[in-house]
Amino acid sequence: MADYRFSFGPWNIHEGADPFGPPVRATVEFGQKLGLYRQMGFEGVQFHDDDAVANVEEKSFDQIQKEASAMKKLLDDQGLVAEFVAPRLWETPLGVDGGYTANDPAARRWAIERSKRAIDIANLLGTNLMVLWLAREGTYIRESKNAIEAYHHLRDALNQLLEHSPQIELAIEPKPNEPMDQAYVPTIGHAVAMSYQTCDPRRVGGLIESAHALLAGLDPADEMGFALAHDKLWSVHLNDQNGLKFDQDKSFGSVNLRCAFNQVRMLELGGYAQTGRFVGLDVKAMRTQKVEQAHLHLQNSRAVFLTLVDKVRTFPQEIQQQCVADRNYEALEMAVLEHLLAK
């Protein structure tokens, strides 16, 4: 069986900071962070575009160039690969009304931009993903925007980033509130709509979180089901969530086993192994921790998955077969826990 890739963002090894306070760790260098990825068992490394190219709208192209060209020798350097640019449009005062749709058609014109220079990132760190969290896309009162008009934007803003390079694949992270109020396309079904609408649906696919399905109300495993099944499941960002807080990015597995084992379960019945994409985990060491323990919550879920990765492959699908057949679900249940448990 194909073996997972697993990879993180830079931000997932962190200051502290949570919406109510402020830092309670020393910052990470960047390089030292990179040192840790082989360490822990990572191969991939999840990009912003600021994350390559700092202040990324002051740089020339040619500058763009030199600095992505560093950062992908100091990736080969350690043996890793990039899985993903994003766009950061969400912490600049231009996006505050959003970015592809905002009514402000500069403000749109400067998201569609900025999205173009991160896949020119995206190409020279060697990946053909981009990831697009829409953070700022939506409202904070419905009444200040135009529903219709904002997903023709956005599909519009798509198109551009579609016919700026044949190669570049888009990857549409759903998410329903937060920092918005009310989000477009808060799920992965309105992400996979937005593809069929695109000059290119081969490439616009979808990256689902486990916290983001968990604050609409929905089963992540569900989610990934409904996005393998469109072969639109371009990555994952596996976390917990308890209950319908802020975007808490817990340790995988830590709140809910059982969803984590059945998002696994999900996985592996859609051979996501076998397709070469990343698993990420978008996970956030306890506020509590000291600096030198910042990573562990990544080494932690790590562990957790694998450990489910061989309880999904080892449980008896002849008893599962079984409870199907006899219709016996309260059995099949115990045999889920029971296996858990290792009994």
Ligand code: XUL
Contents of the next structure:
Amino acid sequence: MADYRFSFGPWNIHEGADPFGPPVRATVEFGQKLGLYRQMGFEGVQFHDDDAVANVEEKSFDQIQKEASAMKKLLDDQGLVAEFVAPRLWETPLGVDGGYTANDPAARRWAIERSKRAIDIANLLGTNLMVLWLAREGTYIRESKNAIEAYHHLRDALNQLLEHSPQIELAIEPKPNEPMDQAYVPTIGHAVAMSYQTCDPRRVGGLIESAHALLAGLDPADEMGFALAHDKLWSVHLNDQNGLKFDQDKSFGSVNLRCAFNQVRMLELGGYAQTGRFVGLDVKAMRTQKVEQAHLHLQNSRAVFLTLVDKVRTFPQEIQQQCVADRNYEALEMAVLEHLLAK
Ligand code: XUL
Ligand code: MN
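The form predicted on its own done, now the form predicted in complex with D-xylulose:
What follows is the entire complex, opening with the chain shown before.
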């Protein structure tokens, strides 16, 4: 049976700043972070464009090439691979009202140009995958944009990115809110629908983050099922979320083990491990965590995932089938709970 491959992003080991307080931990230097990957059982590195090439907007094409190639060598030396590159469009002042869907044509042009550079970086790092978290594509108030036009702008932007590189694949990471009041493309259904409007639907898919689905009031396992049914689940960001509040990025399974079990079950049902795609984590350490242990949330999330793989594989098939045949879902529910509670 194929093994799962795991990834995380360098931002998942962070200094603990939140909107109400400054950093509380020393910065773990990038090279040191890379050293932790293999040690903890991870082989994939998730990148924002500027994780790979710092201050990417100030650099010439040659400089970008040089720095991305140096990063590739660093990965090779550690036995790591880049899973994806994502353009970080949400920090630049020109993108204050969005990138691809901004009302300002100059902002739209900037967002597309920066994303093309991010594709170049992905090519140099040896990955075909670009993740698009559409952070500021949306509105604070509905009257500020025309959603019909915005979705058309988004389609045009996706087409330009697909045309920029024949091998690039775009995985949209839906999220319903934060930082915007209402985001465009809030669910995987929206992302898949967008894909069919582009010039090459086979190269547009999705990444499902557990917390984002929960914020949309949806079940992450069913969101994954929808993407799998369309052959468009190209990555996941497993984590957890305690109710409808800010995006918490808690450790996988730490709030709702049953929900985590069902996400793992869906990946098993969809043969996800056999695709060779990564099980990505997008988890944050608690602000209270000391720097020496500010990576435990990653190790713990992976361990919970693997335990749940075992739980899914050892769930008695005959009980499941009998309960379904009898339409006795009360008995099925109890069997699931007993299986999860058993040592
Ligand atoms: C934001 C989020 C991002 C993306 C990558 O909520 O999840 O970290 O995963 O840009
Ligand atoms: Mn994410």
